[in-house]
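The chain below stands alone, shown as structure tokens; this is the form predicted alone.
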Amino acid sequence: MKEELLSQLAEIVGEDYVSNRPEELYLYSRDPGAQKPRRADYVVMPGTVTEVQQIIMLANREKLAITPMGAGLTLSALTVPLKGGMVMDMKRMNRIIEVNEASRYAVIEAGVTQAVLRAYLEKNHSHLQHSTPESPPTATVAGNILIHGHGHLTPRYGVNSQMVNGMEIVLPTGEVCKLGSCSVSPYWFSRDPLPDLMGLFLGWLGTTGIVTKISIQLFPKPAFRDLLLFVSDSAELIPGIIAELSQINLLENCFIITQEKPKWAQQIFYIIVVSGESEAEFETKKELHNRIFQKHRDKVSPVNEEPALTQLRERFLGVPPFAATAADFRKGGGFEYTGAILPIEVIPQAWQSGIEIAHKYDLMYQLGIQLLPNGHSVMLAYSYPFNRAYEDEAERARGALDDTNRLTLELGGVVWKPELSAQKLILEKMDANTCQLIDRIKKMLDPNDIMNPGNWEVA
């Protein structure tokens, strides 16, 4: 039976783009995080929308699970097959179809990576940019969008899923549909004012369909850009400073970080990214932000000393910023984190508790806040490095992750891109009627339960 299915998949995509070889399934049965692997039975790489359709229709006939995958870098096993079946690797669908300079958007296929889009824009449309996340350059643009990912323009323009103008979707039953203006127009320029169906695919972790094309907004690239750096010892000060920053609402990006090593990094650092089209605009923005921190000079001071000055500039001035460095401090390359989307007022408690959880599990802490649009909330990332050569360290990382997810929910927050155990915690806490609505929508769209089954599974 397995060989017959392999043959049928090969007829769809070609022999070079389907496999059940153990050495390749090994790679597709895990991700870089601390979650335990789950065995895939097949991996298949479609090259066209028609091939995606044919694979889905075959999976429906055989009741075979499909786990769609971009680059597989979520760290929370969202592209690891919970119930076997096939991993659908979208890397071959990597065309940049259109860049519209007037309406400032790009239409791309699902396998286009962050690095490819960025390089294409720099070469052909150098005055435009997309909101680039901190993930490795091999991460896909669509993958980041579908998990409500963030980018370097998030505080100013929103999370990347808010920048979507349109989508092409292959539904779990094989039909292809377009969402947004592209459903009625040759232009992929807007998702309004039509019924907004994109929410059926954003944040659903691949359980409602497969995105094959997506339109993402582009933004002008500023002529001037720099960092302002400040340091403090008071977590209690963070909510007030965020309120003041969002009041003037002029920054490009903002990070608030601390980490255990090196020792100088144990303080609380504010990294403010300021940009402008003219030098006068740029200097005015710097002055306004400096005034905010000068008001708190008894508890906050500018960063003027090495090595903090040089290292923070090197890490955060680039696009994307090289911000996730915790994994570098131990051998083995293990790195796990959870993103807590939090109301502003609980930040001091969440901050201190994150340090305590890391020490409880004998792990080094790294905490990082990114402001979400207009400072109404934040994403507080709790990062836990571990040596993946030792299972006991991976188990401690999983324990810290679980404690942190529970903390997030206890504080009234929401876990970002939750792994399976975190999904269960969320569903236990969620309004019962909302859970049933999720269940009904999934069953309506995916009657044979083939799309990434096990995720967002309502008991």
Ligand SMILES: Cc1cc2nc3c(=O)[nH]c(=O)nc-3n(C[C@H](O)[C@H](O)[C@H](O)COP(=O)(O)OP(=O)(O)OC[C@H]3O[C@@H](n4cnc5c(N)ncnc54)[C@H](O)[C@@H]3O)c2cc1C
Second form
Amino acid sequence: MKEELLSQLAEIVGEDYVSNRPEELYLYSRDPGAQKPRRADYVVMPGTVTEVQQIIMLANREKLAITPMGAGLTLSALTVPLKGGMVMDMKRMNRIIEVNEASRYAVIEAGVTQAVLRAYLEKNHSHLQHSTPESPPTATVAGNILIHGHGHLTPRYGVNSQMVNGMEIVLPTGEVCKLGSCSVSPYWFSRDPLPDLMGLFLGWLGTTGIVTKISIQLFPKPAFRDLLLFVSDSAELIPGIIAELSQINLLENCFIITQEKPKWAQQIFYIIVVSGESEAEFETKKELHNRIFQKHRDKVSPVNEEPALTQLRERFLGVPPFAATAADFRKGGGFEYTGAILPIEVIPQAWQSGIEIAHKYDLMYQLGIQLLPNGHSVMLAYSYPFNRAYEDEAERARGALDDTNRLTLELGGVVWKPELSAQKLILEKMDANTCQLIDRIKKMLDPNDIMNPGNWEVA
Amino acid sequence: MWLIRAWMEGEIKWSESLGKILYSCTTCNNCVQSCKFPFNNDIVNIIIAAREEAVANGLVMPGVARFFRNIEAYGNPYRELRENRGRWAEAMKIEPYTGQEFLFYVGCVGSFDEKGQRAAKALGELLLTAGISFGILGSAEECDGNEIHILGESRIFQMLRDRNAGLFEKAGVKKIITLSPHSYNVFRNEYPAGFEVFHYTKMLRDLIKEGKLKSTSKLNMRVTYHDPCFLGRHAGEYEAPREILKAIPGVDLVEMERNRENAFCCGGGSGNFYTDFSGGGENSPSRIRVREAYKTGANVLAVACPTCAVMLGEAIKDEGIEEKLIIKDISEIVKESAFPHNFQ
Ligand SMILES: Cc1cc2nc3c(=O)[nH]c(=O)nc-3n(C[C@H](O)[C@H](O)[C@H](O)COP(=O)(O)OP(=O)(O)OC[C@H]3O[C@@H](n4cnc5c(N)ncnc54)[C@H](O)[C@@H]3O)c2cc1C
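Hand over the structure of the form predicted in complex with the ligand; the form predicted alone is what we had up.
The complete assembly is shown below, putting the previous chain first.
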């Protein structure tokens, strides 16, 4: 049976692009995060929309699960199958189909990576950019959008899923569907004013269909860009400062971070990214931001000392900022963070409890806020790097993640890109009718329950 | 890396497909260069160590085992007789090495492959013209062992290294010019100190600058240059080949999209020019690279490595564009402009 399925898949995509060899399955059965491995039976790499359709039809006939995958870098094992079956790796669908300069959007296939889109824009449309996450450059633009990811322009222009103008989807029953203006127009320029069907696919973790194309908004690249760095030791100040930053609403990006090691990093650092098209605009923005922090000078001061100054600039000035070495803090290649999307007022408590949770599990704390659009909320990342060589360390990281997710929900926040256990916590807490709606939508779209089954599974 | 670890820890077993994955790495060094982690310099070393482990456990793939056997028995992968190693130079005035200033080390591909021989002859002729005091080892030349080393056969590698180092010492070799960047790599990094090594592009660049090599005719060529991994990413030499090409009248140098640090590998490193684990299909590295070269509008694809010449030359045939794009070693292009009448 297994071999027969393999040969049917090979007929669709070609022998080179399907495998059930142990080496490939080993890789597709785990991710760099702390979750335990889970079995994948096949991996398949379609090259065209028709191939995606044919695979979906086959999966429906055989009642075989499909787990869609971009780069598999969420760290929450969202692309590791919960119920076996095949991983559908989208990397071959990697064409940049169109860049519209005037309406500023790019239409790309689902396998296009952050690095490829950035490099393409830099070369061909150097005044335009897309909002780029800190994730490794091989992360796909679509995968990031589909989990409501956030990039370097998020505080200013929105979460990356808000930047979607349109999508092409293969539904779990095999039909190809276009959403947004592209369903009525050759331009993929807007998701309004039609019924917004995009929400049926954003945040669903691949349980409602395969996205094959996506239109993402592009933004002008400013001529001037720099960091303003401040330091404080009071988490209580954070909500007030965010309110003041929102009041002038001139940020490009803003992070608030702390970490246990090295020692200098134990304070609370504000990283304010300011940019401008003209020098006058840029200088004015800097001045206005400086004024906010001057008001709090008894508790906040500019960062003038080394090594903080150099290291923070190295880490945050680039686009995207450079997270990788912080992620491998423990060495040994294990890293998972949970993202708490929080209302502003609970930040001080979330901050303090995060430090306590890390210590409870004998891990080092590493907290980082990124402001979400216009400072209406934040994403607080609690990072738990661990050494993959030590299972007990991974186990402690899992414990800390679970505690943190519970904390987030208790504080009234929502867990972002939730791993299976966090999805369960969310569903337990969720309004019962909302759960039922989720369930009905899934059953309506995916009657055979083949799409990333086990995720968002309403009991 | 994850697979190597899984194999070491017994989570997966050795298999033909694991072997293929491990041996298809050409050690192009792109990972080392691009990886932002502090262990980046060790990535290729880890691959080599895993291959050493495979050798130690008698697990090498048949193609690799053949490669090892041939090198051990014949001193080259092609099973050519040792006495034929210097044949390429027979009709030329190149002398055997007897203590001249430079040893011209030709390597296996340069000695036996037809494209490699063309490059070796062109370079030999240019060195003669420039009045360089040099000689070759001819049939006494031994494989440099670069591929053997990176394929993990440390026993044969040590034997080759000791033999070569002994030979160089005995013959009083103080300076070596290599045709192949692979030889350049292994002599610089894995051999005992005691001699200086130059890749030939540096020599030619200097000879042209010093006026010892002159172009006598204007060529009419649109050239794109392919950076070999062992000259570029491994040794950091990107400019000498380009300076040579720019100095030749009538050469219009155009760059491929991926060049210098970002150059795409021809797929031939780690013995893949012989073992061919990356396969020859439409998406093989060499064919992708040739398409990149073709896209520039160049009619000549210039190389500075006989292995690249072999790989890309085959790919040009497979792509069916022999009429539009031809492969030439830089030494051949220089020779063509220096002696327009006798170029072959
Ligand atoms: C060091 C580090 C820093 C990070 N920083 C950030 C950051 O700043 N901002 C941020 O947002 N994230 C960040 N991340 C998290 C993550 O890497 C990114 O969000 C990444 O963009 C996810 O993309 P991916 O291609 O890996 O998606 P995947 O993990 O492959 O997929 C994500 C989800 O979408 C589904 N999916 C993927 N493709 C399709 C498709 N074509 N159709 C249907 N469903 C699909 C998958 O099943 C999965 O549920 C970071 C990660 C690391 C390791």
